[in-house]
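For reference, the chain that follows is the form predicted alone, supplied as structure tokens.
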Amino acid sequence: MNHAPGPRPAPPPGQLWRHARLASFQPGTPWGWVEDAALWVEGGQLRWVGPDAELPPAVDGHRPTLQEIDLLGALVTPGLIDAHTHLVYGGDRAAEFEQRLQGASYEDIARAGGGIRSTVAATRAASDEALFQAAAVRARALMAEGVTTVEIKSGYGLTEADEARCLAVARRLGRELPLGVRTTSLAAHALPPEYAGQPDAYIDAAIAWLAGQQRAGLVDAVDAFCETIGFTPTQTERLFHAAQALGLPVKLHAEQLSDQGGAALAARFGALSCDHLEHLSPAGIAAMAQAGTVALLLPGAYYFLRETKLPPVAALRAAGVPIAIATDHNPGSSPCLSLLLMLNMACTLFRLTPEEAWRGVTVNAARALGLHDRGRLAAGLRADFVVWNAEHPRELAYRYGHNPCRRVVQGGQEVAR
């Protein structure tokens, strides 16, 4: 039997948030600084920001239907978005977290079998209940730090089935949590053991999956992983043209363990984002910068694998390159729940400035996702955006293992905390 849609929800009432230390990260200014700011958010929109003292006439007609929040000069940002997690997935690696530490590396481990693949076998084991409840654990986890926006990668199922299946546990959280999610289909992220020594017909099989994950409307970009434990620049770029045909973004783990040439493969393909990059080359940057890119760093995952090789911040500032930062969480190379703790990562590590840092999460991370609502607080935007025990957004980058959020809003509503 066929059911009516049930009646929408009622937009969140109007808002008028007032005397906010701002970060609106909008350009003309270091940070989109405003002293003393007010944000008008109605139908969940952001209608407008600026300056206290130059409240629009057009707040006087609305102030009946607005409720006014008193910040009393708190810092308030935009909402932060992680623009690359692995958040679905069953099973956990602390063994081979052990295993590194007596002196086996992340290579030694995926070629034994380990790795990916043993994550693998725990997703594919766990029900569908048991991946969304975990997932939501995870999602949580951020969402207190002032996450508003996550994006979700599948690439432990590796059948047609299972990919599915965790890409539609990652489209329910966006339904049940309040949350923004991004799904991106990363089927070729490790060769199953099905297809054992045959890792074109995977692709190949990677590549008939992807219609009918668009279909059911569970993928928003197309990723791969590039790498000489991974996947290689051709099979890459067989997907990459099978995404295209359908109209859908790409992005790419890239030069993450060795230079594969697989950023400017990408940059062809007009990537919205190359990820992790340690191992860049000058030829890739230059064909970021032209195709716009963006360079989504990893700290984490740099960190808890101690490499040694930085990605080229220098030389990505120079040439223009967006950068953005994530927490990659994932239960193998970056157990991290953290977005907090990559700020100061990708500060001390990296050698980011805490303003780079910020927008790494920030204006970058949107763009990162193909979003253009979000990131920024300006009018016409999604109201994202989160109040912080603070007084400016460097002490978030400068302190690390505590979380100075009071408050996030998302869509205009106030996240219960």
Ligand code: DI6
Contents of the next structure:
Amino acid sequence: MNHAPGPRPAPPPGQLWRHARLASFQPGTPWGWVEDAALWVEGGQLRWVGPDAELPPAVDGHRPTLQEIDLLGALVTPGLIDAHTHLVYGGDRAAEFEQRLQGASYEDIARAGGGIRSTVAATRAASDEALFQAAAVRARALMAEGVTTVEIKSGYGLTEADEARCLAVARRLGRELPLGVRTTSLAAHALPPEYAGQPDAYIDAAIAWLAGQQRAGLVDAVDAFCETIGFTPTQTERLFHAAQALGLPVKLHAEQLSDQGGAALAARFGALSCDHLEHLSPAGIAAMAQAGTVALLLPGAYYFLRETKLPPVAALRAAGVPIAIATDHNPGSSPCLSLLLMLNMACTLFRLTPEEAWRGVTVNAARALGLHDRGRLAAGLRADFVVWNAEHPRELAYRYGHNPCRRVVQGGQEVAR
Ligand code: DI6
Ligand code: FE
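Next block, the form predicted in complex with the named molecule, ref. the form predicted alone:
Following is the full complex, with the preceding chain placed first.
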């Protein structure tokens, strides 16, 4: 795919997509299924979605300007949403992968100053353009499988200027690619070398950067890595108070490697999502259920770090906590660029049903980003959808290493493939 930079042209007059097998993820029926569906797209939005036999009379007045596409029974789903990525960084960590294969743990490497901090050094050394080009390649790989919205975190700059640079690169991806981008400030990802031994002073600095990031339009949410090798619950709480004072929603890397009580803390701040959660406690689950916080599970990181403790999926399900799935793309714990593979891993490793996994990359992923205009297919929502060479979405959770994406529409416009 090649996308010229610059403003995108105005949406075409309108399209009528007919005879789809539709998984709308609207409430009411499993999958929001419509066996023979039509989608009327106008001005970047869905004007009408429903059974083809029940097309509204109003569509007739528009026929002369509507492009009609017969899908001959192909599957249509919402555009996929990857609600947790660290897409902007320099370098890679292939050598660290070799070290881990020889027995070093992720935590050992982090404590020895490698891990996230080695990516910080490579990111600081990279130009804005190099960061953009590398991230654009990754974004296009996700888009090739039907991803139409992606969340991108900072967290590899760890100075005021480098964090702003990474967030600006993420924003530029959203302007120059046919891709919705939500940005998250993750300055509280690791302690940079300049602040060695002074984590509280670093949190003060990260707090001070937030207002400027917000003024520059660079940030949609605030995240932290609450972990023994990251930041304490008390430090996380101070950051969250600052985010709350600015009206910025929060989310948290919580209970990935140990139980820090991070999920319950984040839930007290009405967090959009708590992410990872392998070590989540019953108290954390109860707090998330009460707050309506999404459990964002990341099977790629679980797999790549060869974790053995599973997130408490059955208890999350029983408590009614919405579950989402994402790639967690990052160079250290999940160098994965396939959200379709995550569908499969969510089922095989975490025992989600295929429908739960699908909800996790559509309707619940939108919720994890605080977005109400996407993740389902219904009148009035964005026209972000995918046509698949498949008949049912369960096929996409079943096969892996296979990409049956046929056509992608983002904001009412077909994405060049
Ligand atoms: N948890 C993760 O899995 C990523 N960040 C985090 O807080 C890993 C980031 C890295 O290793 O570079
Ligand atoms: Fe992450």
